[in-house]
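Shown here is one chain on its own, the form predicted alone, set out as structure tokens.
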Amino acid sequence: MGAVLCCLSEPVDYDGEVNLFHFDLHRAVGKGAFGKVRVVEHKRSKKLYALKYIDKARCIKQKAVANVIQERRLLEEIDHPFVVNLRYAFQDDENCFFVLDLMLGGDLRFHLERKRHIKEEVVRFWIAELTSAVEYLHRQRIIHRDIKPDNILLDAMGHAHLTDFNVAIHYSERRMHSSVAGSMAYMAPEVVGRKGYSWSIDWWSLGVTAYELLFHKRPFDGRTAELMTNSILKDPIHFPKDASSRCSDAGISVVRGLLERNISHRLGCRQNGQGIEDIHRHPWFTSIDWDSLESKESQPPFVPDMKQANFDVSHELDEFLMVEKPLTHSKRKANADLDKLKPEMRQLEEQFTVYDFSRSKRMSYYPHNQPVGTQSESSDRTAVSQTNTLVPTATIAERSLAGSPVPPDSIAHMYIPPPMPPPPAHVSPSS
């Protein structure tokens, strides 16, 4: 009797272009605006990654195609120890896929809500690692625009990594940005005040994050967008009555320095300072060995408990209960006629290109990586509900407008992070 071969799957072509068939799908560990985040295992290398997938139809409906392509391009430019780096990118007929470094330690929002009180030494270590990531991004001429505990992930060892570049953009030394993007409670005064802004806004957002991690509350509050704006623009920075028992004077000094409304005096941005060196030399960071930290040789003071899930387990339940259509491997339709596709779908087909870190040299799209289309607000991305109650941690993205020219006198006083040195002729992929 002959062997039955009907149930055998076709062999995977690992030497061909990367696709979903190269991965085994495991549990869901997160949920984004347009899809889930799952643990996946590369079948040949056996390495685990995070798979972020975006439903094309939902993305088009929410007018977020430009954001997705922008994020795809920016992630190709980035490779840093404290960033959730892109390893592969590809698409099928229904979804766009980002395959990213796997972070099983949970996000800082999760740990903040679970622990309630986080020790100062732990917050200091995280902020030190994040300053390294932020300074790297600025040297790449990238503004993250949405730094908050939700977008900071821990790996299994306890190292902090910046993620979610959905509203990140390149900045120019010659023109200021004016569109409102990010999460309102973490927005700098120059964003909500619509005065024009650049990379310095990330340091403010890091300051709000540090305050919240230390004191389990945010420094600025308001039930509506108007009240929140007024608070960010005008309210003095108050610290809790028990602040001295939670944080040293040096730690409070760092938070005050980052939450400085005068940009030329803001920590990391001081016009007569040395940028990142002002942070490295601050007394709060005396215990930090920066070389050891940036090579990930420093021992994190907090290690996540890997015996339990460091994420909301309900993400898996959605698929189990068929609330959402489960992700499955599916072959692409052969020879799709791009001319017959709707404009947004064609844009995704042409511009969400394949990336494979084991083969591709990381490239920069700057200065050509200007917004690839209009970025519109959508019902899924607005922070103010119909009751006019603010959701302070919800990410918003306003239509991206042309940058405003920087006044000449502002340029003279602006600390410009030095550009990254040009990459070598061949960039070997990092593991």
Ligand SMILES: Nc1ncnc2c1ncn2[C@@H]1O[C@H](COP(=O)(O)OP(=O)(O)OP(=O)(O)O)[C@@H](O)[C@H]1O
Second form
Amino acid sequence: MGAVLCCLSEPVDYDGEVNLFHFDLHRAVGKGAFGKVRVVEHKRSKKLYALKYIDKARCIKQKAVANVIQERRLLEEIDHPFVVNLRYAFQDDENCFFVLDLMLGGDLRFHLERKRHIKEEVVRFWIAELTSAVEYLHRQRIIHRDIKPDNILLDAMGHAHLTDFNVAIHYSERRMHSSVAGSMAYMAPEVVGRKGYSWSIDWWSLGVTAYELLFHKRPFDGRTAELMTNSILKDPIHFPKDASSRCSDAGISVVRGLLERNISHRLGCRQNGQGIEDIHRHPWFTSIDWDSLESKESQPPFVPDMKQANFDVSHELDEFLMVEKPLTHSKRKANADLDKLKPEMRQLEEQFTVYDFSRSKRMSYYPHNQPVGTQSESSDRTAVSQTNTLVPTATIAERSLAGSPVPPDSIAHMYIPPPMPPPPAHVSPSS
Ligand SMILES: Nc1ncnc2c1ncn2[C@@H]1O[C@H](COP(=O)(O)OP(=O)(O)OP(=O)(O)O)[C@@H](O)[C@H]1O
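Now that we've seen the form predicted alone, could you pull up the form predicted together with the ligand?
Time for the whole complex; same chain goes first.
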């Protein structure tokens, strides 16, 4: 009895595999390499999520099929309070879809560009949360490889989350990696130096990120790849003249520790879990209560202004102005013959498999270690009905799973993106 009527005539089969018809589409909040990111609402649970969609044709053209499949696989293994977790994955004839925890607080690049100065205590809090995410990923034997402000998203309460697992990989102690991946300015010396690398590179990238958030500039520079490589390999770490007015000695010591070229001396890199102990014990983090931080009970020192959009609102104009084809619910063509598809299209068809967290048996990071799928729809619906408004329930779900109550005040004034007006019928530029 999972089918209900949608749009008067379309039955939605909630007992069948998840697909786009299970969601209402709301406004666009971001633009990725192969498509948009938009707010969606699960029609039955009323939860809000972020839908990231990837145009298959564009992805094939840019030879990114393996990355998309890899991202989908890795995300299934991850569930952490400071990661943008995957909740559903599926595809239609044109797009692959990731349904992710919704982060309405904006990415850190957006906040860096908007603010002239970010307070040290705010940066410390974000870095502490990210430290927890990075250590968790490494325990799962995953290297993110692309940590930078653009890939860190804030939820409505101001908690930092790592996203974009496009170039993430599994590592093994027995093998060093050598492929160059990520964003150059944030790459560790062992990546650009091509001497072989492993998980220690994420701690370096976190150091570059911390430096940029504190001082509004990056520590290494170069107009060409060669100059940038030289800068990363050799330039001494300089701090701005006014560094001491922006950051304590302890903060500078953490940045220096993460930006240590000698891996065995780099902060976070001691073996057997001692690296994270070094971070926890560092004087810069004395004010951090790591247990309450990880259960999301610590109050973030910066709360995004939810009365306004924390993202570039121009993203949805592309569709409105018909530069880009709008996303619509479309039924899959019946009986597609896999043998007749292009190899990459077939690969996506076969390997970008459906994922539904509510049916997943994987174990959650969250306390009590319950399987993720036991997250009850009804408790989340209670959160919605108590406030009588639509709220980013992914955040609420996180907090309630973490055992902390959802403060009603914090959601009462939240900016809820209004639904998009229906876009005009798409007219291709040539018509
Ligand atoms: N879960 C989310 N909640 C809210 N906004 C999001 C979410 N995920 C992504 N965004 C927004 O969309 C933008 C693009 O997302 P993302 O970086 O994941 O796409 P991408 O295709 O991997 O991009 P690129 O490859 O260019 O880095 C982000 O910078 C962010 O502003």
